[in-house]
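Let's start with one chain on its own, the form predicted on its own, as structure tokens.
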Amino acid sequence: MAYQRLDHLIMKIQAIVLAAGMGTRMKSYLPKVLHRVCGQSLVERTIRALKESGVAKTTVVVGSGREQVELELSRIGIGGVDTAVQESQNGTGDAAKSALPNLTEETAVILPGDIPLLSADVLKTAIASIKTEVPLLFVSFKAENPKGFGRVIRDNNGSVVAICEEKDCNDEQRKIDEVNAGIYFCSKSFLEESLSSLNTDNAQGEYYLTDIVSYACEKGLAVEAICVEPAIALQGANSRKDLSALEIVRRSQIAEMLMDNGVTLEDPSQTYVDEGVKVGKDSWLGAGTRLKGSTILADNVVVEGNSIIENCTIGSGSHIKISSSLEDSEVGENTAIGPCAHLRPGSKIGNNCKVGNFVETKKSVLHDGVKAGHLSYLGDAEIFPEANIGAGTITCNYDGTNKHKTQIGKKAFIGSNTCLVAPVEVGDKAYIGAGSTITKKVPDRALGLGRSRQTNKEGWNKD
């Protein structure tokens, strides 16, 4: 049979990404490929780097968890994914024939979707590798320690005959330190033929992937591997303690590109940053700070250890003090949170605030320039510029069934230990009295009180 050229098809090449098994070394009740490193899943990272590579239509083969599997992919939200079921857990040749139906290039790439550290980098130069006619071209490299790993079986003359998964080795074969990574480029037709003579011969009963390689050497069909480095790159997640090594390896890569872009980190080791998160020049990051999720930080911000930022951005200037938890909120400029402060999803803090030392805010607007710097809760509030909150403010936002807004005006003064019942509006430069409960509108300009006159009891104490 003629095969066609896989150079002439590159252009028009789909993925399919081997996503349905449970991984059951990883102890878990969450599928493998979706357990994370740094912030993304293991099958987003996967998708990324196809997409990023130039690849357009990727299929996902799910199977155990296929669900989660699924309601992970419409999360990530990347056009030209589809999925494919694989019924039964019977092995990775198995997985890739229950995508044939859904390959409409004549070109495809099959590979796991546990390689957290697979960079389109790596597949480009698999794909710039594709320039004989061949219908058959996978990647493999040379581990430290191979065990666990399929090897790649070479002739004296240097061409590849076969994979052994380790299982299936000889003691020779177990010496070979060159493996396969798991990802193949070959053409629709020869993958069509190729996965229909498989069997289940071997000390694991199931339908090997790998066996397509033996099957075109014995059809005498051309079949060429790259070996490509960095080893890391292609390294699979299978336990919980690849997961934390290979966390470790991109936390110090994405450290590393911080830093040449003008970032400080106190401490790199201790700096945990997920894929995504955009920091600008000449910010500072101390030891123990963990960025999540969307967050941007702006040129010359200041977070010290210990905080967490989640899907927050965070505006020019501005200081994070220690051991703060920002999530889903939105920063200004040259204003200050923290130390130990707590912004709850969304918060709005304007530019030249303060938001003090345990001072919890949620779903609550901060104009410029308002200061809280103290034990204060601000839920559901609207502060206005220069406002100054004292210790102790709460706005009562809750009455056990609806929320309720509180409404602060323009250089407005809240004393110490003050209530605001909501739904409640205090108006532009007005005073609250220390330690008033106020359940009703104070007007502009206006001094609140809202407490009971002291009584002094004369010699009450009789000792």
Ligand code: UD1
Given for the second form:
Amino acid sequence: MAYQRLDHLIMKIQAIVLAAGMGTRMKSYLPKVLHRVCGQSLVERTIRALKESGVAKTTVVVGSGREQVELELSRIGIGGVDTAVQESQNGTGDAAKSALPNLTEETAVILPGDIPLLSADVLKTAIASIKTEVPLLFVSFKAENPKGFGRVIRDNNGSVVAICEEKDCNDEQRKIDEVNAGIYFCSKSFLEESLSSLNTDNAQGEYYLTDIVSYACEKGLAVEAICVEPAIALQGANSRKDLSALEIVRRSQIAEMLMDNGVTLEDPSQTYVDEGVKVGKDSWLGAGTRLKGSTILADNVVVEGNSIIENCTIGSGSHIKISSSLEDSEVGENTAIGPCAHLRPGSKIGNNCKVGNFVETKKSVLHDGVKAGHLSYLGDAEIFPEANIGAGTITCNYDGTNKHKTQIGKKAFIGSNTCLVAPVEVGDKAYIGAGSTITKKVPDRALGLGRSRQTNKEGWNKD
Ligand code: UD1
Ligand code: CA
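Instead of the form predicted on its own shown above, give the structure for the form predicted in complex with the named molecule, please.
Starting with the chain above, the whole complex follows.
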């Protein structure tokens, strides 16, 4: 049978991502491809690299933890991705076979879903080298520690003859440091034919996808292995140790990108910034800072150490003091948060505000210039500009069944240790006496007092 040349087909390429394995070595309830590196699941990283390299169509083979993987694929929401199901996990060859009914393009790239640092650049390098008349090309790399990888077996002329899995290697073969990255480019017709020839006659009793290489060689067809650098970009994550080693590498790459873009990192090795987080120029990140999800920091933002900021936007000139926790919230410009403040989801803090130590906010809007300096809980509240919230102010927003709103007018002054029993309103420029429990509306400019009068018993202490 004559196979079409790969270089003629490369414009129409479909990826098959193998993501059905159990990931036994992870010792996890979570499918391996859902483990994360710098906040992004392994399968998301793979799909993004493919998309960026120009591959328009991707089939993900799912099996173990299928529902969870499918949920993740819909969350990622990248177009041109469909799934094929591998009913039982009989090896990488069997997984690839499960995707054949989905293969509509004439050329396929088959790859595992567990290479976290795989970049579009590496894929493009491989794609660019597809120029010779071969039905099969795969990516190899020189591994510092080849343990666990399939070894690339070459004959005396240096031509590839097979890939031999670690468990099937003899002592001599085990010394080979050129290993299989698990990324194969081939024509659809070759894939169909070679996959139907696989058997389970090997140490693991599985259908090895790697055997398509010896199949081609035995048929006298040239197979090319292109050895790609850097090795780290091709390293699979099979265990927690692999995952943490790769996380450290990616974290330091992200730190370098931030520094290249004008961000100061107090200690890059202790700054944890997720993939995709944006940080503006002249911002400063203290040791222990964690920036997660879709967080965006504008220019000149200071984040003191041990703060965690997830899915938040922070305006320029704002200062997040030590050990604060911010989640799904917005902070305006020149605002100070913390130390030890807690912005829970739905908090919207304006410009020139102060949310001080041990202040917790939830689903609350603090308009420009609002100050809540100490020890407060502000939930389901709207606080208008320049109101001052005294220490220990609590919005009693929950009656045991429902949540209720609190409204505080502009330039209102709430005395310390006030309970605002919601639903309740405090007018503009109104005052609340310290220690009050406020259950009724306080009109504009009024003084609200809700506490018992002080009485003194003279001479009460007989000492
Ligand atoms: C595989 C290769 C090895 C290569 C290495 C590169 C084989 C037999 N071995 O080994 O030569 O050096 O990758 O990283 O291919 N999967 C399924 N269904 C299965 C089994 C696996 O979908 O039945 C998926 C896994 O989810 C994973 C990928 O295939 O994403 C690779 O499987 P894995 O078990 O990690 O293979 P390795 O032992 O790393
Ligand atoms: Ca692997």
